[in-house]
Every structure is written in C-alpha cells, then in structure tokens.
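Given next, in structure tokens, is a single chain: the form predicted on its own.
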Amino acid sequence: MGHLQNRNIIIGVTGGIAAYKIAETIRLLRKSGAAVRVIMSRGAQAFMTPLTLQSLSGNPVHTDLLDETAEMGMGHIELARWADAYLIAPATADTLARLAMGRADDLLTTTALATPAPLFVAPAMNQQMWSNTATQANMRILEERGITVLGPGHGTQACGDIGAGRLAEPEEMSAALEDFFPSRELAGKRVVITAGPTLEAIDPVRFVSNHSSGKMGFALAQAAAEAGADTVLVAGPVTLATPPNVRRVDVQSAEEMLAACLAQLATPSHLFIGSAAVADYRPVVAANQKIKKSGESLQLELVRNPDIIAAVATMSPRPVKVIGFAAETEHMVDHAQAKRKAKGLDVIVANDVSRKDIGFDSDSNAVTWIDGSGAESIPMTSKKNLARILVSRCAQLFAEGEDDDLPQTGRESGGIGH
C-alpha cells in the first residue's frame, strides 16, 4: 500500500494546454490507492473533456458551482469536506490571482476556500507571465498562507518560448502528495536500522573505512518513521541530517555499532534492518600517536570485525524479522543468497556496487529482494522511493499473517545465543 491508500484527492483543472498531463496524474494517484474527484473550470473543458477525466477517475466530474444535480448529491461544501488534499493543476496565472484575492466565483475557487484540506498548486503558464511581478506577488501571498507550490518546471513551452512555467510532471505531483501523507504500515512496530560506514582507527588521523554515504539507511529510517514505526537509527560517521521522528545513535567503529545495536535491541523489537557498510577488518592495534612516515612501506596487521547482522540474527530471543544488505560486484544473487542462509536472515537486499549509476554515493539505487522464496529485482529509482518500497515489503511480512509477537522480556540485555 502506498502513502495515498484510501486518501481522498480533489484535482482542480484550469484552462491551460498542460491540462493533458492531468490524465496521467489521475492514473498515478489511483494506482497508489487514492480516490480522485475532479473539478474542471470552463476553460479547462476547452482542452480536456469531462468524460475523459470521469473515465480515468471513476467519478463524475464537477464543473458548475450551482449545478442542481451536484447539489442533490455531493455539493461543493460536502465535496470540500470529503477531500484529504486539494491539488489545482494546471494553475494558470488568472487562477493564482483569484486564489490570492480569495475569490469564490466558481466551483474551483469556492472549494479552495471551503476545504479544510491542505492546498497544492502547480502553476503552468508562459515564461513571461510567470516572471511578471504581479504573478510573483500572488505566489508570495499563497506561500505565506501555507499553500504548497509544485514547480513550475523549466524548458520549451507550447508557445515556443523557453523558460520557467512548465507544469510539473505527473510523477512529481503524485510524489508530492505521497510525501505529505504517512503510510502507517508499521504503526505499533519498533524498528532498529543501521546506516553508513564504520571507521576503524589506525592512529589519531588515519583510518580504514569504505565509500558508504549512509543515504540508503537514512532513507530507510525516514520511510519507517513515516510508516508509523518507533524508529532508531544507529549511524556510522556521515554528515546527513537526522530524519524527522527518528532517534539517532552515532557510532564510529564496528565494535561501537554492535554494542549500540545490542543496547537498542535490549528493548524487544519487531524489525532490524542492517544496511550499514561495516568494515570487515580493523587494525589489531590503533596507535595513540600519529604514525610517522618512514621507509617505503607500512605493515598493518588487521583482525576480523564482528559480524553485526549475524550477531543480531542469532540473539536469543532476536527481533521478529532481520533484514540484511549485501553489496556485491559479481554473481550478486548467488553470493547474497549464500549470505542470507549462512547468517540466518529472513531477507537480504542485494545491490551491485560496481555500477556507477547506483554506487555508494548515488542518489539512486536498484536492488534485488532475496528471501526463502527466491529473488525479485526492484528497478532503479531514487533511494527515497526505494526505501518506501522496501519498508512496505517489510510491513507485508507482518501483514501476511506471520507471527509478529515480540519476544518476552526478562532476558539479559543484548545476549547473543549460540
């Protein structure tokens, strides 16, 4: 289920050539589980027919403020109360001006005044009209009132001009509405997530580490919190901001990360996601002072770090579900599946870090979800969107009727079974 599952969305369509994009926007919103009702201005009907948008939305299209048929059914006040969000797209310069003035001379603007739902506007107009001081003044008024502005984009326009004023793409508008609503799929669940690299000291100024940015783990923590989970993020040394409603525990080394995880898991938890890129080895001894440069080589003895995800999976009792990540450069599925079985994980999420477009520091990723039933690829998307997909899949593990009871308390904190 998406963040829009069972949400009621009104789309107010005004008279602009960009109205054609609303057809795809409606499709995306309904695919995410939203119910959609459409209001069309008189100008909008010159570009799209009500029948088209009625067919796509599955609901009658509303066009007139004083429509006797509409007032007998879902009148404008009832329509305004029905909405969880109201998106006006495309929002022409005239529409923005009327909204800024508080006009209520048609169904579209009347509903904007009558609804308690959050209002989103997606401007679309000629670049010169957009840059006009009057339009910009109206935009400032709307933003000061808490109205969310989506776009506009920059590019070639229907009139042949090039500049700002293009309607935001359907995917952008749908994503903005999804961002506004939490999914609540993990409400009542406690989740512990690791993220980022670990840093293993050689001396006070040098260390062994890796290229992990922590972006995937932080996105997972944000998605879990949005889904209603009590979320704890155990983070290696990164510079990312803590997501809202997430409790963060900062660590440096693998040993510190293990200790922090065991401390957090002393409180019974439903889900553990180990997305951190933990260094496999650390120096046997970390020098107290900076090692001075001498000779052509430096001998550095390393020792194996603890396997955090395996330790968590063998806790007694352990979290209800344990999910691991595998960064591979070859034979990805085979290697990841072997790791899943060896470490006793419920699921392992594998990605090919040799690909430049989805590497450690990229904002996008493509992964393969591997469980006892096999492997399923999830195509490249933003890490933020991928995190939501993965969190939804994790929630489904509980929704499928599997035992999600927490282990009994009264055990030693962080005890590891054998």
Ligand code: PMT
Contents of the next structure:
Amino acid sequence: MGHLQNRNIIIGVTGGIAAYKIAETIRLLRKSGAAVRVIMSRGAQAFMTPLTLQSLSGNPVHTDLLDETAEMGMGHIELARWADAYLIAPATADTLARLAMGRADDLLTTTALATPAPLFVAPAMNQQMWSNTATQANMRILEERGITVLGPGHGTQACGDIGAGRLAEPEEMSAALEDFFPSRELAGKRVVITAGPTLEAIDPVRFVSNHSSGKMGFALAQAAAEAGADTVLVAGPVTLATPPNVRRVDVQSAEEMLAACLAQLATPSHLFIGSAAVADYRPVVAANQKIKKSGESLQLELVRNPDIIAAVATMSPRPVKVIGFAAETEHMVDHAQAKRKAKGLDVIVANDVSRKDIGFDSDSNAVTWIDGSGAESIPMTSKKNLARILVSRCAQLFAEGEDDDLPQTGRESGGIGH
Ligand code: PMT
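Could I have the structure of this protein in the form predicted in complex with the ligand, to go alongside the form predicted on its own above?
Let us now look at the entire complex, which starts with that chain.
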C-alpha cells in the first residue's frame, strides 16, 4: 500500500546477538520506500560493523553523542527531528531499563528523549532476563508512555534456552511500521462519500428508515482522509463523531442527500463512494402535524426516491470513478453485478446483510468487490481495516487508469472515467 513511501525511520541498534536481523529489516524498510538512518550503541558495534549498516541504509551510521564531525553534518537534535518513527531493535534489557528511567547518556537514548516521533521497541534477551520482574516493570512503564512494543517472539534462543525473548522477525517489524502510517495514495484527490441511513418523515414524530449505523461510510471517510484525499462525507442521521480532516454535511432524507451530493460534486471530484443505505421510498406527503390514531389500520402511500448514485454516475461532468455498495440477502454477486451495470458504476461492493455479524450496525464486515472483470471476496475484518483495503483498491483504479484527470466544470465530459 506504500505507507512507508518517503517516511524517515531511525533504527537504534543495541548490543545483542539478534542485531544481525537488522540488516534485513533495513532492506525491507528501504524497499517499501522509507529513508533509514541507523544509530548503533557501543555494544551493537561488537556484533556488527557500522560499515555494514551504512551500506544497507545508504546513510552514515551515527554512533557518538559527542562527535564533532557528525554534529557538523546532522546533529543529534536534527536527527531526532528528522524521524517520522524511531525503532530500537534489538532492545536489550539494559536499554529498556535506561529508556524507562529517561536516561540520556548516549546518542541512542538521547535521541529517544529528543524525538517527537513515535517510539517502537523490539526487545531481545535471554528468557529469564525477559521474565524478570525488573524487566517487566520497565516494560509496563514504557507501554504506559505509549511506546509500541514489538515481540518478543518465543522459541529456542542463542544461549540454548527455550522461551520468550527472541527478537521479532524483520517482516514483523517492517509490517508494524507499515501499518502505523496511513498511506497517501489519494493525495491530491477529491472524494465524496455517503454514509448512514436516510430518514423519510411520515409526520413530525415518525419516519421510514433502516438499520444503517454509518460505521462503514465513516470508516471509509477516515481511510480516505488518512490516505491524503480532500474528503467530504455526506451523512444521514447517525450518532458518530466526524473523523479528523473530513468535512461533513449532515442530511436527513434521500432528497436532501441527493441535493448535498450534487452541490459537493459541482466541484469536480475524482471519486464518489455511495455507502449510504438510501431509503428507496418515502411517504408521498409528510404530514405537518402528528397523525392521530384512528381505526385499526393506516394506509401509508410511498413514492420512489431519486436514485442518488445513478444520478451521480450519469451527471456531467461525472466523478472519475463511482463506487457503489449493494446490500443483498440472496444471490449476492448476481444481484450486485446487475445493480452495478444498471446504475453505471465502475465498481460495486456487495454486502451480505442477512448475516448478523457483518453488514448493518456491526463493527466488522466482509464484502465482495465486483467490477467489469469479475468478483473478488474480501474476508471478514473490522470496518476500519476494510475501509483501508477498499480505499487502497480505489486508489489502484487511478494508479492503473490513465483517466484520472479531473473533468472541468461546464465542459462536456463524454468519455471520462468509465
Ligand atoms: O452503516 P453500517 O451500519 O455500517 O452498514 C453498512 C451498510 C450495510 C449500510 C453498507 O455496507 C451498504 O451495504 N450500503 C449500501 C446499502 C444500500 O442501500 O444498498 P442498495 O443495494 O439498496 O443500493 C445500491 C447502491 O445504490 C448503494 O450504493 C446505495 O447507496 C445507492 N442508492 C440506493 C438507493 C437510492 N435511492 N439511491 C442510491 O444512491
């Protein structure tokens, strides 16, 4: 997903036999697009040469706090400010103790105090040292400060013991940093997302609606904003907090949602995602006063609501990509594919809403991504994580397509983005 592209990572290496794993960790981080600078403690240099890690990181290795030459280049404070993340691996028991105490008696610990970047530690030591109450107390202190602990793993150790204390694998450390940073795959893109139910008034106190909580759509808005998109969220009536860096427009009914979407899309947009559960019908008239109880039955006449996403997909100029959701209870893929075609959508995300553990109002979801070339299942995961996966897939549509230029308002957009 490219979350590490152009991120600055410092790796602090301390003295342990597991230091050899850092070579591979640096290689993985650089492969993912990160810039890496290495700090080595004196102990670490007994296990690996700075020259090795300099070659792998492509940058001079920092070893001394009081190094005049290094301070003339990138000084320790500048180094601390440069970092987007600081990973200390392997972190020995002594290093963890010194971090817990807030010591600053070498470059590695000073940088830990001086950096505003998030700190990750990957402990590695003999299993007895790891389980010692002193080490465990230090770990509690570090975790209470919000430091992320990676590992340690369990298994056979260099000393022959078996237990917990093995350094996390390079792939785990690289993945943890990758997961920590949101991707910027939608930087420079404008995205409009609908979420939640619509509420169709019967009278001032009653309405027609559905079970949508808005969680899926809000998670999508959060993921899009984290991916760098200029994100607008058109939300039906829900009780969720607006995600950071998202502009929210609140609406009640389908007609209001349509008007809000068209107003937002008057500014040409790259992506429209319709995850809202729009009521297909509304009462023909919403009574001005509360309808009085009379008789054994009440006839409510409903009229079809406008189809918001179909209107968006056929507007001119049209958002470059239009993605719908399909809530289905049977023949999910066939019904969703038919909806995709009928509404003129690039992709439809099919959701089995007959299940209680996914779909409406749950924190998790499992969906099927359906485009012109077929259907692909995305297994159950949290809505937040699913949103990141879906947003990344949407970004791939732009990466693959040559048609991500925005149409101009007032210009005929024929041929753009289908
Ligand atoms: O909000 P949550 O509790 O998190 O639940 C998430 C969800 C189940 C609501 C979501 O994942 C989902 O499936 N959303 C689509 C719900 C829906 O209305 O599906 P549909 O098959 O009826 O509609 C197909 C598409 O047309 C959807 O993109 C819908 O937004 C759109 N539509 C439908 C009717 C209408 N009048 N206008 C529309 O734009």
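By rigid core we mean the largest C-alpha set that fits within 1.5 Å across both forms. Positions refer to the first chain, counted from 1. Just so we're clear, the structure is a prediction, and the values are computed from it rather than from any experiment.
Q: Does superposing the core leave Asn288 with a CA shift of 2 Å or more between the two forms?
A: No, shifts by less than 2 Å.
Q: Any CA movement of 2 Å or more for Pro243 between the two forms, core superposed?
A: No, Pro243 moves less than 2 Å.
Q: Can you give the rotation, in whole degrees, of the smaller rigid part against the larger between the two forms?
A: About the larger part, the smaller one turns by 45 degrees.
Q: Taking the rigid core as the frame of reference, how far in Å is the Cα of Trp82 displaced between the two forms?
A: Displacement of the alpha carbon, after core fit: 8.6 Å.
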